[in-house]
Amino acid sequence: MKNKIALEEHFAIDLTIGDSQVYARPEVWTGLKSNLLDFEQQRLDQMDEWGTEFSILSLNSPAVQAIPEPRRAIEVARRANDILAEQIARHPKRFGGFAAVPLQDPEAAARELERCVKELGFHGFLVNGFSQVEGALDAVVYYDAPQFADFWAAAAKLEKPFYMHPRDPLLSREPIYEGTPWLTGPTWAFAAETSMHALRLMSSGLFDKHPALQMILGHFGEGIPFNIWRIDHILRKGRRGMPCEKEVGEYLRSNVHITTSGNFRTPTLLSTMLEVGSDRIMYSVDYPFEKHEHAASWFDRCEISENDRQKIGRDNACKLFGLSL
């Protein structure tokens, strides 16, 4: 398939590149660093070779979310968004953008998101999990908290989706990972942390207040589709004060989209299709942490219908983001 659209594709700037070093072995860091900072060489070459026509780019993780000082978070987010906008202007048929938002200051985050969508033409925003905030050394905020109500209202008004992207939990708050660094990051901690955050949003009533708001989850939904029956089954026995109006699975099928990023396995794809339908799944790579070669070699040949391949590889993204390529 030669005209795929990918939407969990990352870049870094000089102020955030160091955040990604922990996810690379020393012998591969030089190459990963180069690819994160690059827009016009390896990135476009790989897209061309493996059939990705258009990539929606986002800042590496955790970046802005790991800056407790609101003023600094605002500065870094704005700089990253301006750099991305410059590259999109150079290659408008190849790149789109997700805004970085400084949610340490919800009002400033709403203003920056509005600027990115209305002035820079971005397709929504991507947030790298919880935000660290000033106060205690390990103080963090999750986005179902009351102080984000106005931010979500502003985001919903823009009618653009948001991508809930992983970050590692802070070890001071999750000591279960202590001594087992091989289980952090994309091995397990990413999915556990991100799925919990997504479930908080889905069960908080957010999508009752803003029923048109759409969330994107990578890596085949961070495991949620494979556990949604049990989640709803248990909650039917007692909702325990849960404020949302519907079952969690209803939000999964009406307010969540799922990508293939970094999870290139046909049984996983088929199971997700059975749970949410092929209209809510979109192709992604997770470049440069994953390779276009691996994603495309799998997706272009996996055992699904050509109609579903076209929808997942391109059409669903065109519909969600209003793309006319």
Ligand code: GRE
The other form holds:
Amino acid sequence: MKNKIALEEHFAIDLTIGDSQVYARPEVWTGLKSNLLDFEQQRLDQMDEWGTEFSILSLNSPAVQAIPEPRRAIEVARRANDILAEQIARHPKRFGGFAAVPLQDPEAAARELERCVKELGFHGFLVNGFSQVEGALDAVVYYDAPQFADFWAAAAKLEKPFYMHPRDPLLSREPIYEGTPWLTGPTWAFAAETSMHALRLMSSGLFDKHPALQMILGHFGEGIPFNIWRIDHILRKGRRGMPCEKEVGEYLRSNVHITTSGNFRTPTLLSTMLEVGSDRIMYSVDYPFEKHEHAASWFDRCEISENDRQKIGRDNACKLFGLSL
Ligand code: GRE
Ligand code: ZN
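What's the form predicted together with the ligand like, now that we've got the form predicted alone?
And the full complex, kicking off with our chain again.
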């Protein structure tokens, strides 16, 4: 398929590139670093070679979310968004953008998001999980907290989706990861952390307040589609104070979109199609942490109907983001 759209595609700037080094073995770090900092060479070459027409780009993880001081978080987000805007202006037919948002200061985050969408033409925002905040060394906030009510209202008003992207939990808060570094990051901790955050948002009533708001989850939904029947089955026996109006699965099927990023596996795709339908699944790579070659050589040939390939590879993203390419 020649004209795919991909939307979990990352870049880094000088101020955030260091955050990605822990995820690379020393022998591949130089290449990963160069791919994260590059926009116009390897990135476009790989898109061309493997049939991605348009990539919606986002800052690497955790970047802005790992900066406890609000002023610094605001500065780094702004700088990253300006650099991204410049690249989009140079390649408007190839690159789109998700804003980085300094949620350490919800009001500043709302203003920055409005600037990115209204002035820079971005397609929504991508947030790398919880934000570290000033206070105790491991103080964090999740976005179902009451202080984000106005931020969510501002975000919903812009009518653009947001991407809930993984980051690692802080070791001091998650002792279960001690001594098993191989289970942190994209192996397992990313999905455990991100699915929990997504479930917090889905069950908080956020999507009752803002029924048109749309959340995107990568990596085939971070495990949620596989477990949604059990979640609702258990909660039907007793909601234990859950404040949302509907069953969690209803939000999955009306307020969540799922991408193929970093999870190039047909049984997983088919299972997700059976839970949410092919209208809520979109192609993505997770470049440069994953290769276009692996994503495309799987997706272009996996055994689904050509109608579904067209929707998942391109049309669903055109619709969700109002793209006219
Ligand atoms: C990602 O962005 O999804 C990612 C990282 C680091 C390592 C692997 C990975 O940020 O998929
Ligand atoms: Zn990613």
